[in-house]
Amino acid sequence: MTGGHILIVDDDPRITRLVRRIAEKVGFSATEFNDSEQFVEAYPSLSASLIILDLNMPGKDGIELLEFLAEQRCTSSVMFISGVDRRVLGTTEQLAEGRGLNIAGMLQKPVDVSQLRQLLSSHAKSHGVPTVDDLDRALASGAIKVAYQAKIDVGTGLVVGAEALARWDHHDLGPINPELFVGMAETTGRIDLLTRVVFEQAIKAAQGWSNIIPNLTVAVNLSPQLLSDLSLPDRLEETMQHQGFPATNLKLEITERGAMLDVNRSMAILSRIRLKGVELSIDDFGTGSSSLVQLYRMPFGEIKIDRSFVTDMLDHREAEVIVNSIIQLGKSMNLSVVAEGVEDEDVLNALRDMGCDQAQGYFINRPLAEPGFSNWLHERVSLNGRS
């Protein structure tokens, strides 16, 4: 297995050559950039599993390049390399993760060759990169499966719904990062088919849950690219009617950034979906750039607090303030508030004290494929009643 292709961005040619030589020894191919503007110009036509980025670039610095990658909906892993102190690197890592980027590691200059080789070897082993043909075969053969993560009422502990999460276990490469293959589907015109595959599996699963817990909702993520498709509301309705699935048991999750790309078009499509009885949730709230006016005008009934804030809320005062502020905002706007990334009981208790409505995360359950999720529901109901 090879590690795929990487992009190396550093203004020092000696550094890019060194990194490329080590990368090629562990199975990568590589492209070097010693100019940030050249990287920005070339990036849209390139594909890479990893980007190694110097923060101290002339012209556009590393922070600006991270913002650029976030705006481009980059699904590649990103590794920092810089001479700045570790506190700055740590702050940059938080900034990048808050913008939805996948951070693979950090290296300080002068470069520790053994550490770089170790990081690249680990990445090469765990990040095999599928081709578009692989994705086509997976979509046609049913290799794309759905896992489900429960959402509970914070006050009562009752299970109120589940989020459907696409999963792909490649026969040679192993589990593929969802951000990678979803991003590939978006950039190659296959996102509509991928969404339909997930949607149909999720509806079938939710119909089975009705025998365990009536009216349990299932949430499906909706790509921003589909918010330009005026036929989407009617196609959703047709599928639900054909399957005999109540629209009120479906929830569509749209990222805050995605909903705001074309506000007027998004508002028209989302309003039509809402009129058909489907609930709408704004995902990763707090990481986008929506104004309160835009949020007020959109037909959302739910806000999901981004996991980066929830995970850090007991250790960082700023994250705690953000979480509490979003909860109070949701209450003032009559929106249900869901906290993602709940990984221990202390966080769940803190969210309960703040008045958060719902929660999901590894503390409640890890994503489970069917029939594992149905078995988990049965066990939870057996132990706690309808919970």
Ligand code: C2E
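Definition used throughout: the rigid core is the maximal C-alpha set that superposes within 1.5 Å between two forms. Numbering follows the first chain given and starts at 1. Note that the structure is predicted; figures quoted are calculated from it, not measured. Compared with the form predicted together with this ligand:
Residue 368 shows a C-alpha shift below 2 Å between these two forms [criterion: core-superposed Cα displacement of 2 Å]. Once the rigid core is used as the reference frame, the Cα position of residue 93 differs between these two forms by 2 Å or more. In a rigid-core overlay of the protein, residue 340 has its C-alpha displaced by under 2 Å between these two forms.
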The other form holds:
Amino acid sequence: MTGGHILIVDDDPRITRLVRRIAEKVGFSATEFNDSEQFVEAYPSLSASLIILDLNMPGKDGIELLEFLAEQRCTSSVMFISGVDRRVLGTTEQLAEGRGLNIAGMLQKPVDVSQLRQLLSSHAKSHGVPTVDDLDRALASGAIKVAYQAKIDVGTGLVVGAEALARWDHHDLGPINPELFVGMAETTGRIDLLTRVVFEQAIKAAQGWSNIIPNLTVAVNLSPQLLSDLSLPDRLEETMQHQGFPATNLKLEITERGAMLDVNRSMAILSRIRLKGVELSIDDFGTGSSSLVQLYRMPFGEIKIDRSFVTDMLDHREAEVIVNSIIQLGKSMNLSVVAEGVEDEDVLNALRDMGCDQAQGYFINRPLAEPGFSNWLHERVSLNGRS
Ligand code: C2E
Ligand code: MG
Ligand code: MG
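Switching conditions: you have the form predicted alone, so give me the form predicted together with this ligand.
Every component of the complex follows; first up is the chain already shown.
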């Protein structure tokens, strides 16, 4: 998320690491630079809402970097960090503002962690990025809700399941992008709780659907970080048993974001989940974060073609070739193939011709919270019989 990205430039790697950790806790992603020349080279291809600069560095120093940023017409906020005394910091601030830069604050070394945290939090707020404290409150207060998006059988048009997608409508900032807050939960140790919150709502909702259409599956997204916890299969089973929910109606979608920490352990955990009857799906296939190696190693029963290929497939021949290849690959490996991001009827028809099994996307329905999704199911059944 560009709104929440920070660039940290300091020749001391201990400082950049410390600042990055605090930034991530507050909910930003960050890139560290320990060499000012490298920063200058990389800058044009990066976008960030905030740049944190050390003023005293070998090579190009902070003042030269400010000149550089002014020349580049940088619109990001800039924060200084330095061991020089306050007076020099003050003069530098005036100089930078005179050159049209947005100065977000100054910090003296040694870095006062709580002051930095405060500065970053207020920067986050003013840029529409929620803080980790906000996320904690949202998780505790039930503000994290779930929206459901149908998966249909491409051949018959019948609804066969739905994917649970986390939603957060922040009281001041409005709806927060799920990739942002899921990423934040992942980097700050809250993903286990977030997943539990989504999972519990999802199986309750799915139990309600059985009155409308029997045996719909519900798919929950599972972050790969959770695949290091050996207690996960039993915990999932316990929750399902407690709720009286059949394991065969649950699907888990897994994307490999970043490397899996321990492939053998992840494989053991996934195999145990599969043995309990839960189906496993590999999400965002074709993007490079979900690979053939995973397909080969892990007990997946379903491939989801990343929406970037599906949405584009009728306009870009390469995207169409990729979609078709993934469908053929799935068939030859006896896996069910789902296309996500189906936005119009022409794409749905093309997918049917290619032999794709299932489809999901705005053409079928926008993700809907309950009771909206149940109402949508009712309408679909009364319009088309079971579908
Ligand atoms: P995903 O699992 O690949 O989910 C599909 C995303 O595609 C959803 O975005 C959905 O709203 C969007 N989408 C569906 N159909 C269309 C379409 O026709 N056109 C377009 N342009 N987009 C479509 P969303 O809800 O923003 O979620 C983004 C990602 O955040 C998800 O991608 C998933 O990786 C992650 N996520 C969401 N909820 C959870 C969760 O509870 N746990 C975890 N670990 N990740 C989650
Ligand atoms: Mg998914
Ligand atoms: Mg996906």
